[in-house]
Every structure is written in structure tokens, then in C-alpha cells.
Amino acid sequence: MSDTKQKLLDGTVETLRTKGIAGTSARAIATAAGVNQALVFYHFGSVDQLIDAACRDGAGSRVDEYHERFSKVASLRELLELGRALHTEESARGNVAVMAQVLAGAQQDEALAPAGRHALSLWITEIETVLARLLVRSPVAEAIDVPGLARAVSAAFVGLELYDGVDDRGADQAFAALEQFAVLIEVAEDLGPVARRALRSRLRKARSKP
């Protein structure tokens, strides 16, 4: 990738971080990147396409950075601890705010939706892989939609950006609720063979009800 393209990608992320989606124009990006405004269109065709490319490039590099940490997670509680650390680190870097801005922009501009979906899908894949590994022998495995749970957890961590600085206590409560869910799963996994079979039976019956 050329130096100019990388400057534009970095400038786009910086502009989203500091000015929000509403303030992310070709002029603002070019100023942040220190290049001529015409180069936005020369290299990427449009501002939307540049935002798409920047979102994909940034998300890919960040997920790669955390991949090894995800692979070492040995329990749901550890996964949530990593999620809390990840949220704190990414918020400090401004990356959670960037993601929130792109997702907010996609509500008004459908051209931004693919970038948001792609970035989320990278995180979801990491979380889903860990959940599938951790829950494979759990007595509640049959009752949990792992792909759906991975999406819910990912959405929760992105959504917590809306709480930060506005309702810090609410953000803490949201994390605590996820941690309580992890405790419930651990309790189920510690049940004896008879209790585990009974739990599986009850869960199957519950799922079969209309």
C-alpha cells in the first residue's frame, strides 16, 4: 500500500475519532492526513469508500492484535475479563468511538453498513470461536445459540460506548450482568451427572414449547 493511501486511512480514523461521522468530509480527512483533498477521490473514489476501507483496515489490524489473547481464554469469566480489558483499551485509543460513529452513520447512509458489518464480523468470529470451545461440553450447550450469543456479546461491548461518560454506573451494571451469566454457566458445569442430565432434559422441554 502506498504511503499516501495509508495516510488517508489513518486520517479517516483520526477524523472519525475527533469529529464524528458528521464531520468526516474529504476536506477534514485530507487535513488530518496532510495531503491534497483531491487524493481522497483519486485513491478511493468517494468519502464513503474511504471510510469503508479505513474501517476494514483498522478492524483487521486490531483483531489480529487480540487474536492470541482470545486463544488463551479458558473460561467464560476469562472471556468477559478480556472483553472488559479490550473495551477499556479500545475506548482509550478512541477505536470504540470510531466503530460507534460508523454504525450510527450507517443508519442514515446504507453505503456505510458493509464496513460496520465487516468490522463487527471480525470480532464476532473471535468471540464465537471461544464460546464454541468453552461450551462444547456444557450441559447448557444445546440451549444456547452460540453464534447469536457471540453477536449479543459483541453488540453489548460496542453499545457500552453510549454509557461511558454518561452513565458509568450503568456500564458497570451491564458488565456485571454478563459476569453473572458466566457464573450461572459455571455452576451448571459443576453439577453432578444426574443433575446435568436433568438440566439438559428440562432445557430440551423448554425449547420445544411454542
Given for the second form:
There are 2 protein chains.
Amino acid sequence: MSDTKQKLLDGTVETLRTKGIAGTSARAIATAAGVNQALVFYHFGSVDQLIDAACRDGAGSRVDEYHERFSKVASLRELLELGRALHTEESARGNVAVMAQVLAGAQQDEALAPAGRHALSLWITEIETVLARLLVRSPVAEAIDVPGLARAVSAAFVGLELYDGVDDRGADQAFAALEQFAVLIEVAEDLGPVARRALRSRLRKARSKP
Amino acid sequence: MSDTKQKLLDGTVETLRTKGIAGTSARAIATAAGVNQALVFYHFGSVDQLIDAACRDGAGSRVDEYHERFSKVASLRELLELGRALHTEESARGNVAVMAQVLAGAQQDEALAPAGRHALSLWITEIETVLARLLVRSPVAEAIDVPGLARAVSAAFVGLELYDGVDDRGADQAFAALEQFAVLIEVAEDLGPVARRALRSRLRKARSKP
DNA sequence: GTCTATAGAGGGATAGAC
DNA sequence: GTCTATCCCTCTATAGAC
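Next, give the form predicted in complex with the DNA, keeping in mind that what was shown is the form predicted on its own.
Following is the full complex, with the preceding chain placed first.
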């Protein structure tokens, strides 16, 4: 990867973070990257294609970076704690914010949708793996579709990022409530055999008549 | 409220929905509203101020509209069902999508932040009221901060809206998982006195050493 | 209140020199 | 690969006629 191409990729992430999808133009990106504006089109064809590439590059390297920490998570509470840490760390570096901007742009711009979908899918896969590992043989996993839950958690994370941008105290409160939630599930995980059997039968009943 | 002002408010919502925050210009709004572009500035001063007004107007009337249905919700499962119905109905009319676009824009544009915060706060208040009513005297309410949970739910809803825009099948899966989740909590709500006492003591222990 | 016209900035994209 | 220069478009905002 040539130096200029990487500068443009990094400059795009930077611009999306600081100016949002509405302010991300070829000129703004080139300024952030410290290169000539015409190089956006020479190397990537169009602004949309550059955003696509930058989104994939950024999300890929960031997920790789967090992979080890995900793999060490041993409980739902720890997963929520990692989520909160990730939220804090990434607010500064801005990868979740970038994904939120691309997703917002992708609602109307078909060219951005694949990148947004792909970036989010990387996080979903990571979270799905952890959840599957944590919930194996638990009554919770019997009741809940884990891939679906991973998608809900990932989407919620993006929403919390946007909420944090307009009300950081409210977002803190939301994160705190979710951590209390994790405790609740862990308690359910750890029920004695009698309660567990009762829970299972209740869940079966609820699922058979949805 | 003059006819033109209302046309501009409606046109702004329409434009945010169909073109996103990046494509919402005075000209685009005026075209959608069927009025002259200069009237944006005559009536509202600037595009940002018009978006602010439109966001408040749209969210206010939509929350009013759903208020009765929220007040009739009798269980968490019904709340999730209403959430899913709301998501489906609003995908067409676009108020949640509009809020997502304003929140995305508000990350960088200080002028949009109050409107995004306000619109979301209306939904949060509604959900908080329902949750407080549903969880009164339940072991769940003892463990979880209800205002925080309402914020998490509302933010998650915005994230799911964005996710739906790039992967509607994945979003469906996420909603389904959350509905299964509600069943799980209802089961916990409905434990016998012995299990309930055990749950409480576990929660107390978990909270005392967080 | 509503219109036309326009200033002045910024946008995507390309041609062509180096 | 990189640069300047440029075309043509859209943008916000305002001035001024009606």
C-alpha cells in the first residue's frame, strides 16, 4: 500500500470523525491527509469509494486490535465492561463514530451501504463468538437466538455512540443500567437445578405460543 | 402556524428521511415543501434552525400519537412488540430515521445537538414511564436503574434503525432476539417466593462489590 | 410574504503539465 | 504519481422587485 493511499484512508477516517458524513468532501479529506485533492480520484475513483475503503480498513484493523481482549472475556459483566471501555477509547480515536456516520449516510446512499454493513458485521462476528462461548449450555442460550442477540448488542452500541454525542451523562446512565442487567443474567445463569428446570419449562411454554 | 411554515417543517422531515443529513439543503427542503427556497431563511433564519424546529415538531406530534399505545402496554413483551410495530410503521413515515440523521449530524454540528437531545428525550420519557409502571415492586427494578434502562433502550432503538437501513434481515433477527429476552425477564419477574428471595440476595451481593 | 437574481464559497471530477 | 488549473454544479444567504 503506497504512502499516499494510506494517508488518504487515515485522512478519511479523521474527516468522518471530526466533520461527519455531511462534511466529508474530497477537499476536506485531502486537507486532513495532507495530499492534493485530485489524488482522491486518481487512487480511489470517487469520494464514496474512498469512504468505502477507509471504513473497511479502519474497522478491520480496529477489530483485530480488540480481538485478544474479546477472547479473554469470561463473563457477561466483563463483556459489558469491555464494551464500555471500547466506547470510551473509541470516542477519542473515533472508529465507532465513523461507523455511525457511514451507517447514517448509507440510509440514502446505496454506495455506502456495503461498507457500513461490512464494518458492523466485523463487530457482530466478534460479539457473537464471545456470547456463544459465554452462554454455552446455559438456559439463556436455549431461550435466545445468540446471533440475533449479537446483532442487537452491536446495533445498540452504535445508537449509544450517537446518544453520547448529544448527552454524555445520559449515555453513562444507560451503560450503567446495562451493566446491572448483565448481573441479572448472570444470576439467572447460576440458578440451582430446581429453579433452572422451572425456568426451562416456562421458556418452552412461552416459545410454543408466541 | 402559517401554511408555508408548516410546509417547510414537513418538507424538512421528508428531506431528512429521503436524502439524509448530508443531502438536506435549503434547496432540497424547499423543493420537497413546494415553496421558494428563500422562504427557508425568511421564516427560520437558517437551515440548521429549520431542522431544529422540524425535529421538535415531528418528534412531538409522533410521541403524542403513540402515547395512548404506550399507556396500554401491560408487559415487557408487549412493550417490545410495540417497539417493533413502531419501528415498522415509522420506517415508512420516517420519524425515527429523521432522529437518527439529526443525531448523526449533531455529533459535529453543535446547532443540531439540542434538537436531537430533545427529540430523543421525548421517547425516553415515554419508555421510562412504561418501564417504571411495569417493573414496580419487581426484583428487576431493584437491580436496575430504570431511567438508565430507558435511555439504553431508546438509544438501542436508534441504532437498530440504522442497522435496518443496511441489513434488514439482520435487524429482524435482532428484534426477534430482544423479544425472546423479554420473555426471560418476565419469567424472572414471576418467580416463586423462594427463588425470588434467592435472586434478591444474589443481586444485593453483586451490587455491594461491583 | 413571496418571488427572482445573484454574490461568493465550496463541491465533484477531469485535463494536461511535469 | 503528483501537481495546477479549471469546468460546471450546488450550496447558503441576501438584496431588492412585487
